[in-house]
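Given next, in structure tokens, is a single chain: the form predicted on its own.
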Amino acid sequence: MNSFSITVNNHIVSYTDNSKYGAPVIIFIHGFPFNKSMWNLQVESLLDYYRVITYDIRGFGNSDTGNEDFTIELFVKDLVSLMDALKIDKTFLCGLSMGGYIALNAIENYAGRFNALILSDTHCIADTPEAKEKRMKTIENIRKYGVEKYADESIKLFFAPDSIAERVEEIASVREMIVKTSEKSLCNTLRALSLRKETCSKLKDINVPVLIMVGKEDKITPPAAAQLMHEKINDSSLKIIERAGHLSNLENPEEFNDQLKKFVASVDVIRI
């Protein structure tokens, strides 16, 4: 896949353009602590009929970190740059996990971008206390101990238990993402989700079609998050993706594709 850069917002921004002239627009956002190259599969699967995007957020993959604290909602000013930059008035928009963050923050701010939301293994919660006090101790445990031990721990809360028996190279290039990310910018992200705002409240305000899938093992954003959010918004709806955790989209790319490729070809969208 051809790989681009872009300054956008005041920092370099990496991407994959697989444009179809014509074609509506979507546009994968990647979870934390991972890439663009986890969607890979994503757009193999919808480019002969889209026009799919996908791009490292600031600090992940090829895209630098700027001079900016991060937070959720520099994170969507670098997506609508990216779409202005780009010339991109509408897109779908697929988020994961963090990437879901982002996208429910997207829309609560810029309704008028995007004709549906896909929200993978994400919710609407901001953290607790609990939460944010978990995420100071993983910081804490990143600058003692490494990235390589952050990234072996982690792959056992992303990855259902027979993912991790049976997915060896999606698990080897999951760890290849989180060590290749500096300690700078995970520390930076770490942070700035444990200080997002909640999205519950205004999830009753979206009037674009939205899917939400789960991997039916997820640990970090499991079922019953989904389920919340299901039940909030207005005519979404929701797919449980069996023999998947937390990146369903990896475990289980055949479920996925098939439930995304289905939404996005009910979306009736005016084709530019």
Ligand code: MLT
Contents of the next structure:
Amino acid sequence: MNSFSITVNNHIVSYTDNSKYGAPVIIFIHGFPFNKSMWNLQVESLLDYYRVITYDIRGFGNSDTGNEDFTIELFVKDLVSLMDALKIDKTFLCGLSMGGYIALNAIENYAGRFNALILSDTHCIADTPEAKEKRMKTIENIRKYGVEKYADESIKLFFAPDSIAERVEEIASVREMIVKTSEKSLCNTLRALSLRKETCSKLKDINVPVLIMVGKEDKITPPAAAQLMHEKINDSSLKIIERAGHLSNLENPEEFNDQLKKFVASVDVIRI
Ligand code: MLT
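I've shown you the form predicted on its own. Could you give me the structure of the form predicted in complex with ligand MLT?
Once more the chain from above appears, this time first in line as the rest of the complex follows.
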């Protein structure tokens, strides 16, 4: 993996850029509270044909936090600033969960910069008052009991029961991503997530092809939420990933990559 760092929008971003010269670009945005390494298997499966970029959102992995309050809007500005710095005019954009919130906000505000979207295990709704309250409780618990305990508890929600039993390596790597994240970044991002705006009312305006994928056993952003987005986005297809929970790209990478590659190739032929 070719790793680099660059200063954009007043912070240092760590990213990987595996280039096939002149090929279409695909940028991957990770979920919360993970980092760019969650996309390693997708990068490997695409890098012979595409320019594949993954990056750490500020405060995660090896990107620094900068000085501003975290918001989804700031994360979108970071993404577009990174594209500008890397001279990427247009790209495919694939986001999982929080990465999907960023992708949906990005297409709303910078529609001309994206060829197509891949929305994985995400949804378009804002937090309900109960969800906001739960986030505040999580912040309190992280401060009281620490990041390790938070990691152990959240892992049970992220993975499908079968994955918990079978995907030992993936669980260890996700746990490491969580415990590597600072308490400050976890709490600031939880706050940003609780304040995010809904994007459901904007889905009808998306005029690029969209692939929506969701783990059949996703408890956080369930298939019904994916179905709702599918109904609202004109040119969208929905794939339910078997044997997967919220981290469908890690729990069933074979199926995820297969759908991803087919989709990207179909858009590639028509538009690029
Ligand atoms: C994620 O995976 O990014 C989170 O589950 C998103 C969220 O907590 O809303």
